[in-house]
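Quick heads-up: it's one chain on its own, the form predicted alone, in structure tokens.
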Amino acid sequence: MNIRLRLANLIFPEVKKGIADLEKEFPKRQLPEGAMVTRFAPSPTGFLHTGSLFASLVSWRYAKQSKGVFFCRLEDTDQKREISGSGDKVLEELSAFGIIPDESFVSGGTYGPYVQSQRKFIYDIVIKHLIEQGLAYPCFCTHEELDHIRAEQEAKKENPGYYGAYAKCRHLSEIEAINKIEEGKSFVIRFRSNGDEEKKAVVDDLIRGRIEFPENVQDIVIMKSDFLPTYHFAHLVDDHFMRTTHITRGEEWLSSIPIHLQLFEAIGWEKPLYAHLPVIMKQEGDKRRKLSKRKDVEASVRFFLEQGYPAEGFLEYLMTIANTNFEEWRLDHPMANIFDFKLDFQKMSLDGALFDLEKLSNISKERLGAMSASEIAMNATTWAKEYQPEFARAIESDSHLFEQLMSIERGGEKPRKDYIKYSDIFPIIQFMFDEYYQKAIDEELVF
């Protein structure tokens, strides 16, 4: 038996299928020419970030306007950080803005499973293939040995990492690796890089144009000691076999491009197209920084839902970030559905977009002002039932009165625009209900 095959069989004794079987099981999608297959791939580690909603909106719109497919994959391979139920919550929050995947880890689909931890059989097949081809190998280095390598590199002022002469296990023979595994040694699987720092990895980013990086020389980990894949490897496998055509993601992933290109080229798969979106920033004094989960309430989509910002207004605000010509289009089409506007990668900003709460408030005010009395009454009632029970009870006590109140100065050339969000309504109109009117009178009479 071929010694590499023996090593691969030792690591994956249950794997009987090959890559050709996966190609048949997950064939290319039958879609119209030019149709895009895009995705949103959250980790179940917390709330939906505003930047993630922005990226999802862009991915979803490109799929919809090209008559393609938008799917949602749950990336749960870092199980130490997983928060139970947060993946489902993310989909609920997306749906509150009308962003509903065609395929997901809830609704399913032909190209599933849509949860990475359930796709292990796919990763195993591909990693076994890479070992057989000499493109991957087991690494037995301990944390202490890796720390020693790092200290040596720092002392010599060399680039840190596992590469070249520092990649100790790269130079083990297959027989040595087999012996260590049979002895029960713990290991990870690393990709055998053929990169050269003197050469360039080139990507034609759909937003930023041609970008060059030094090739990747690191022998990155592709399978952890728990036999689950790392992000870089899962991206390669999942986006190939889910037939993703366009990867839209934040610009913080640009530095990973050399690794991803190298992986696709090594295995001989067609690369998806990449579009790296601007990161949403916040002004702090005279500096800009990324929206922070820990510091900024605006970083959480949940904040805007609880406050009652209309979904229409929030999405429209994000569209102004997505394309520089959207606001000009809106002036020419003041009452049009925002999705009549076609997104264009060439019209996206290259710089971080500054989150502007005042601008969001103005847009939300315009969208609420443009609603009919029945529309705003229905939307406000739905919001109140979930987030403000006292308001909901008042509405239910006299829903006809509430809709009449919402019709005041609505319509015409200059409709009322004193509401920014649904939570603004009740404090302004509550005295019109008998219970709250009497309460206000009693409070006024108390000296």
Ligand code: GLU
Given for the second form:
Amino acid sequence: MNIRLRLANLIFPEVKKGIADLEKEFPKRQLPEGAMVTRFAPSPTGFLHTGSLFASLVSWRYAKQSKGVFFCRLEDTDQKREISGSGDKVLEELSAFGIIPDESFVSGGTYGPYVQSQRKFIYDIVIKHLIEQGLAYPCFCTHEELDHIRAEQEAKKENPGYYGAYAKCRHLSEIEAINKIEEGKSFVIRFRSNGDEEKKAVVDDLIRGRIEFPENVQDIVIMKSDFLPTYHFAHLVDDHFMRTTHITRGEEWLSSIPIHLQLFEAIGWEKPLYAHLPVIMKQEGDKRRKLSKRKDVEASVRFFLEQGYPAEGFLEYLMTIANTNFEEWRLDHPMANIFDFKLDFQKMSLDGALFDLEKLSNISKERLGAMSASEIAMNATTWAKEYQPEFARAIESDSHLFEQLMSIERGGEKPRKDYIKYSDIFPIIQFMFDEYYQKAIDEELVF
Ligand code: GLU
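With the form predicted alone done, generate the form predicted in complex with this ligand in the same format.
Okay, now the whole complex, with that chain kicking things off.
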């Protein structure tokens, strides 16, 4: 038996299928010409970030406006960082904005499973194939050995990492590797890079245009010692077999592109198109910085849902970030559905989008002002049931009165625009309900 095949069989004795079987199992999607397949791929590590809602909105709209597919995949291979239940929460929060994936880890679909930890059988097939081809190899280096390599590189002022002559296990023969595995040594699998730092990896990003990076020379880990794949490898295999055509994701992934391009080329797969979206920033004094999960309430979509910003206002605000010509379009089409606007990658601003709470408030005011009385009453009731039970009880005590209150100064040339969010309503109108009226009087009498 070919020695590489022996090594591959030793590591994956159970894997009988090959890449060709996967190609048949997950064939190219039958979609109209030009249809885009996009995705949102959250890791279950916490709440839905405002930047992720923005990325999902953009990805979803591109899929929908081109009659394509938008799906949602859970990237849970880093099980140490996982917060249980957060994947489902993220989907729930997306759905509060009407963003419902065509396929997901909740609703399923024909290109599933949509949870990475359930896709191990697919990664194993691809890794086995790479070992057979000599494109991947087991690495037995311990943490101490890796520390030692790093110290040596620092001393010599060389680039850190596992590459070239520093990549010790790259130079082991297959027989040596087989012996170590049979001795029970723990290992990871690394990709054998054929990169050359002097050469360029080129990507034609749909938003940023042509970008060049030095090729990747690192032999990156593709399978960890727990036999689960790393992000770089897993997402790429998934995007291939889920037939993603356009990868729309945050610009923080741009610098990893040389690794991804190299993997696609090595395996011989067609590359998807890339659009790296601007990160949402915050102005602090005269500096701009990324919206921070720890420091900024605006980083969490939950904050806006709890406060009761109308979903349509929030989406509209995000559309102004998505395309620089959206606001002009809005002026010409004040009553149109925002999704009649066609997004265009070329019209996306390149420098980080600045989060502007005041602008969001103005748009929300406009959207709440444009709703009919029954519409705002219905939306406010739904919101109150979830976030302000006292308000919900008051509405329930006299829903007819509530709708009447909502119709005051509504419609006509100059509708009232004093509400920014649903949580603004109750403090203003509560005294109109008997119970609160009485309370207001009693309190007046007391003081
Ligand atoms: N799971 C990655 C994240 O949460 C997704 C990266 C990608 O979209 O490729 O950031």
